[in-house]
Structure formats: C-alpha cells, structure tokens
Amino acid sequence: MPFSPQVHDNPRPVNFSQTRVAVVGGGPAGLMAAIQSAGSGAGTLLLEKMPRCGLKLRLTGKGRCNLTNTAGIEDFLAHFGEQGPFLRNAFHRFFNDDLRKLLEDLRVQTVVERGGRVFPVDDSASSIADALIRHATQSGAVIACNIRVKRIRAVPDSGFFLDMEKPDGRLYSCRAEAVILATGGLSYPGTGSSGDGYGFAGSLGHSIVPLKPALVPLVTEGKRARRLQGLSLKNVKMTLRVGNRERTWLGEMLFTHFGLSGPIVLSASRYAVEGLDSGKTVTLSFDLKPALDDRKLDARILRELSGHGRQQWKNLLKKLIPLRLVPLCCEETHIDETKPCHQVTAEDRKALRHWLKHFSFQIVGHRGWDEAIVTSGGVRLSEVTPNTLESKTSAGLYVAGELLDLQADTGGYNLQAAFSTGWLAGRAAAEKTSGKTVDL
C-alpha cells in the first residue's frame, strides 16, 4: 500500500509494489548501493530510521570527511590486515579514482593532503552526504526517512518481507526481491548506529564476529598523560606490546586528559582492545627520535653539551624535546633540571637516551562507542561472496559497509571500503532482480 513517509529530495509517495531492491541504512554504503541499484534500472527503496541520511558521514574527519586515500590497491589492502584480500574484488571495480571522479561529476571537488588523505575542497562532510543523496534520488531511488525496520523475513520463492514502523507507531510491510544491509556498526550511537543490522543478519543465518570498538582512544594508567593533555607529537615511532607480540607504527599521536589518542594510537587500538579483553598486559612505547640509533643519539647529545657547560640541563633538553615534556623527562630520568651541563655524566646521557627511545605507558582501558570511529567484528567474511557481496546463507541478501568484519587504519581507508562495497552490492542486487547483466 502506498504511503507518504518523510523523504529527502523525493516527495512522491512510496509504492512498495514497485520495490525490487530494499536498501536498509542511509550511510555511505547504503547511499552508494541505492545509487548503483537504481541507476542500473532496479526499483530501489532506501530505508533510513533517522530524520535524514548520512548523519555519521557528516561527522567524519571532524566534519571534513577524509573520504579516501590515494594509495594503490595493494597498499590499501594492507591497511586492513588479514581481512584485506576480501576487498580486492570490490576495489578493482570501484576505487579511489572512481570515487573522486563520481564526486567531481556531482560538482564536489576534492584535494589530497598529507599521507594521501583525500578531503572535499570545501572541508565540508555535509557536501559529500548531500551530493550523494541528490544523486540517489536523481538516479531513481526513493529515500524514506524516519522509517525503522523492525524485522526482515526471507520467504522461499517470494523474496523478503520487511516489517517497518513509523515514528507514530504505525506498522507497514513491503516485499523486496533483494535486500542490501548497510546499517553501519555501533560507533557514534547518537547518529543512529545501534547495531540493528547485526540482528537482521543473524536472523537470516549469519554468524557475527564479536563486536568491539576500534579506532578508539586508549586509557592509560596514572596521571602522566593528563599532565601532557593537548600535546601532540609528530614523526614518532610507536610500539604496541600485547603480551609477547609487538606491532609498530610511525606518525602522530596526542595526549588527552584520560590517556592517548591521535592517528597512530587509533590505528593500534583494535589490537589493544583485543589484548585487554583477553586479559593480557598492554603497553605503548614511543621512540621520540626514531631517525637516530643509540650511537647517533649519544653523539647528538654530546654536540649539544659541547660549548654549553654552564647552561642548565633543562635548557639542553628544550633542543631535543617539546618544552612540556622537559619536567617529566627530568623526573623520570632522575636528573636535576638545574644541573650544569658540564656535570652531566655518561650515566645521565644513557638514562636520557633510554627515556627518549622508550617513553612508555601502560594501557588499562579504552573509551566507549561514542568515541570509536568504527566497529571491529561483524558479519563473518567467509559467509559472504566477495565478488558480489551476496550472502551465502540467504540468497538475495547483500551485506555492505561497516556491518562486514572489516576494519582498517585511519586515513580514509574505511570510508573507501564502505563506498566500494556499497557500489558492488548495489550493482549485484540490480542484476539479480532485473535478470539483466549489469557491468560489475
């Protein structure tokens, strides 16, 4: 039965009888899936429970939207770790250059910044979301907002029935030949990410890899990090130790009132969270001078000492580390900050070198879902066909975006995965429902 829900840029009533593909979720994966499905000729209905689409997308990159990265496919896949190969097919069909070209056609210009990160020129994540919404409706998709999907039922030889609820409590149902799940994960729950999709997938036969916050700030023991709140360190080497295993990153980090954040800390967080959950000891150690080995670092310190014998130790340290680190360094190396440089001993230099190369923190916890950028875990990849994203347990069901058990480092990798999987799922669902071959 037709009804008139709140829709964005599409005021016409929704006729459920015309729906071939139902897309559940209006984030980056869902919008891209709706664009491709409708553009391929399939009657497409996108259902979004929030008042408008793309709420979480509008927050990404602190509102700037780091939408992708210029890295090549192999480098891209490496940032997803062991799960990376699953995305190879999706990336070969729709990748970073394709995304930038699509946005350019939609009159959204992009720019490349440090580390290959790609942002819209206007620094507005909303410009990305709004452009995709307009493109979806212009492609023929119907976007119905404020519609909460309550249940999805697979009926043999009849496709799927979706039971839905409007804000006033009225219930509706519609049938679709194919369903694309793109509801997102659990991060940023204020944008509507409540994990509904995991329940839908589970009810349709999928197993869910345990869910944990990822790309999330970490909580440290004691008050050392609080003393340095707001200080950012660049070009440092960070080593994460979980039990007996080590991983390293090079880049930028940030001290907060509760612990540690910044790009390399966020990238390490999924492994730290896993370690904490399994009861292992987790530490982060920072090499503040990664370009210098012990011998070269000692030579650098000796050069600074030379000719400045009457200078106080703290003044020498200012040439090696940020000013705010100086008091903590003196305390932890047990060297008086007023000590004249001509009295500095070989043991003092050794203590400083060790501190500079092994500035360590014990990790005792992590922040919550409202601060996590993505979700670790999700629909098990072995239960999804990588060249179409169709479910192996329920024919006609497709899974895209953050619902999949895929997580990468910061830098635009996760959003590109959402766009690429949405693109592939939309094309594949259109082909399945239309009986026509779509260029995948």
Ligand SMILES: Cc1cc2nc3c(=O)[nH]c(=O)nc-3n(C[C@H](O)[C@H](O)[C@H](O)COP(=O)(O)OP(=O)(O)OC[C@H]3O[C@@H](n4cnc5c(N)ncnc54)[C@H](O)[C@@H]3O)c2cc1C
Contents of the next structure:
Amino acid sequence: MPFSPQVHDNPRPVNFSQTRVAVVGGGPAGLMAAIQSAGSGAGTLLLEKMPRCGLKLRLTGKGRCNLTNTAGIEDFLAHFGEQGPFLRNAFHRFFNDDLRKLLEDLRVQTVVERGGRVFPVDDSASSIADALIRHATQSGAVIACNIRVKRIRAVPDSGFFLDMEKPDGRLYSCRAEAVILATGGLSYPGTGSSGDGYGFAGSLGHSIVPLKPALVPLVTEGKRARRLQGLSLKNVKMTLRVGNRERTWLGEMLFTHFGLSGPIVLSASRYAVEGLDSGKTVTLSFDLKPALDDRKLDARILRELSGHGRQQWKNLLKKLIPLRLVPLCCEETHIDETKPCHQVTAEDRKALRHWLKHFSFQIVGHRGWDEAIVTSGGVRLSEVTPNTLESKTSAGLYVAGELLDLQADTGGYNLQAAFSTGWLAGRAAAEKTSGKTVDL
Ligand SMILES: Cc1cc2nc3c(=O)[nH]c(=O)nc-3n(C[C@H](O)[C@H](O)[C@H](O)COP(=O)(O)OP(=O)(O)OC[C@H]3O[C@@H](n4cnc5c(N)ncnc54)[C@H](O)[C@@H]3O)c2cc1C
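Following the display of the form predicted alone, present the structure of the form predicted in complex with this ligand.
So here's everything in the complex, that chain up top.
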C-alpha cells in the first residue's frame, strides 16, 4: 500500500504526500541526515523548532566552525574515550575527507590549521550551515522551521505519529515510516538544543545515560584564578587528579573570573565533573616548564641569576613566567619580590622550582549548561545498532548526533561525529523505507 503521511494544520491539512522519513532537529546531524535521506530518494521532512536551522552550528569555533580534524580514524576514535569504537562504522562510511569533499562540491573551501583542525576558508560557520540547508532543499527535503515536535508515538504497522506545535500554539500531526532523532543535547539551550530528544527516545523504549555538562569551564576554590583573569598559558602540562587517579594534557589554558577554561581544561572537564559528582577531591596542577626537569630548570634559574646580582628577584622572574604571574609567584613562594638576585638562596630556588612545576588549583564546581560545549551522557549506545544507527527498541527509529551518549575533546571531533552519524542514519532510514538497497 502506498504510504502517504500528512502534516495537519487544523483545520486545513497540508499534504506532504512524498514524506517517508521525518528528521527531528535541523542541526548538523539532522541536516546531513535530511540530505542523505532525500538524496537517496526518500520523501524527507525536516522539522526544526527554531526560526532557522543550525543556530548552534553557526556559533561553533567562535563563529569560524572547526568542522572536523585531519586525524586518522583510530586517533579520531581515541578522542571519544571508551565510547569511540561505536563510531567506527559511521566513520568508515563518511569521514573527514568525505565531509571536506562534500563541502567543496557545495563551494565551501576548507583549510587545515594547527593540530589538524579544519575550518572553512572564509572563517564563517554560517557559510557551512547555509550550504547544507541549500543542499538539503536541492536534494528534495522539505524543511519546516518554527515547528516543535512535542510527542512521537510508534504505531504497529503504521510507522510513527508525530505531534507538533507552532509558536502561535497551532497544533499539527504527521505520520512517517521512519523517524531520525537529531535533537542534540542540553548545552546552549538558547540555540534550541534543550533536551527534548531524551524524552522522545525514553518514550520509545530507550534508557538515557545520566546527562552532565562536558567541555565545560571549571570553578576553582578561592580568588587566585580571578586575579589572573584573561591570562592564557600556552604549552603547559596539566595534570588532573581525581581521587588517586591522574591524567595529563599538554596545551593551552585560560584563567577566568570564576576559575579555569581553555582547550586542555575543557578536555579534562568531563573527568572533573564525574569526580565532583562522586564526591572525590579534584585538583588541576600546571607544570609551567614541562620541557625542563628539576636539574635543567635549576641550571636555567642559575644562568638567569648569574651576572644580575643587583637586579631584583621580580625582574628575573619576568624572564621565566608571564608578568601577571610574578606577584602571585612571589607571594606563594614567600620570596620578597625586591630581593636582590645575589641574596637568592638554594631554598628560594627550590621553592620556585616547585611552584613552577606544581601550580595547583582545587576544583570545587563547574559552569552550567549555557557554557558547556557538549553534553556527556545520552541515548545508551548498546541500544542502537552501530552500522545503521537504528534503535534496537523501536524499529524504524534512528538516533544521530549529540543525542547519543558520545562526547569528544575539542578539535572538530564532535561535529564530525554529528555529520557522520547523520549521514549514516539518513541513508539507512531511506533504505529501510524504500525496501531497496542504498549504498551505505
Ligand atoms: C559554543 C559552541 C561551540 C562549539 N564549537 C565546536 C567546534 O568548533 N567544533 C566541534 O566539533 N564542535 C563544536 N561544538 C559542539 C557541536 O556544536 C555539537 O556537537 C553539534 O552541534 C551537535 O550537533 P547535533 O545536530 O547533534 O545537535 P544540535 O546542533 O544541538 O542541533 C539540534 C537541533 O534540534 C532542534 N530541536 C531540538 N528539539 C527539537 C524539537 N522538539 N522539535 C524540533 N526541533 C528540535 C534544535 O533547535 C537544534 O537546531 C560547539 C558547541 C558550542 C555550544
């Protein structure tokens, strides 16, 4: 029997007679899913609750969009921690080069920067969002913005019924053979990602791994960080201690009015948040001279001291650390900043070496959802088939993007995961509803 889903606008029905696949959410995962589903020949309706698609995508990479990374698959997967292997299928089918090629075909050139991070040449995240929206429409997808999906019901042998609402309160309903959930996580709720998908997935039989802010700035005890607000330190080695467990990162961090942020702090934050939630003591310690061991560091200090006997200690310190760190360093090492260099003792040098190698902060909290870059937790991966992204609890339901229990470090990994899972879910849903084989 031919399938003829409808979107009803009471009292006037709007007929999307070709719709077979409904995609809920117009972020990177949903847009890519709609492109692939429609491009594979399935009538596709994309439903987005905000006035336009890709609001969060337009903010990514400080408006420049770090869309992917040039790392190889194994390296890429490692950035997702224990959940990484789930993505292997999706990445084998659509990966970083495929994404860049697709964007080039859409006339969005990309460029590789430090650490393999890929950005659009014009530094505009909106170019990417707009190109994907255009491509989705050209592929035949119908995009309906300002429509919030409120409820999804699975009806045996009839697919799914979706209840929807317009901002003015008008209600709609729609039937679809397959539904792709791409509603994102909970971070930056102002962009539309307010967690609706967890409720849909839960009502269709899924369990949700507890949700926590990830890639989120951390709050430190006391006012030390505040004094350094705005200062960033590059090439530092950072050690996170949660209880007895230690993990290290190398890179750049930033002091803020509440504590610590910057790439390596954000990457460490998911472990810090877990530790805080389980009541463990969490500290971050910075080695400001990671390339020098204790002996070499002492030799370097002695070199600076020699020949500068009348100079004040603080002037020597300026050669070793950023100027803004000098007063704090003097206070915490208990060395008078005006002390002449010829009076500096072996004890003083030892205190300085220890401070430079163990500049530590106790972590007492984290910032909220409106500052978290991604969501940790989500639809449990063991309930989703990795090579199609179809739900194991509700046939014809697919899950893509940040809604899944996946989160990675900064560097373009999260967006690639959204694009790759959207790609795979779109193709698989089209194949399922057509009964034909689509090239997965
Ligand atoms: C400030 C910031 C910067 C970032 N920068 C980067 C970066 O440079 N590189 C990187 O890899 N990652 C970055 N990320 C992470 C990345 O943006 C996300 O991982 C990615 O957007 C997830 O894509 P998604 O499609 O799964 O979800 P989203 O982008 O969250 O899209 C979900 C969509 O679903 C819609 N929706 C939700 N509920 C409903 C409903 N009930 N009905 C209809 N529509 C609904 C929402 O309005 C939204 O448009 C950044 C995140 C933030 C917040």
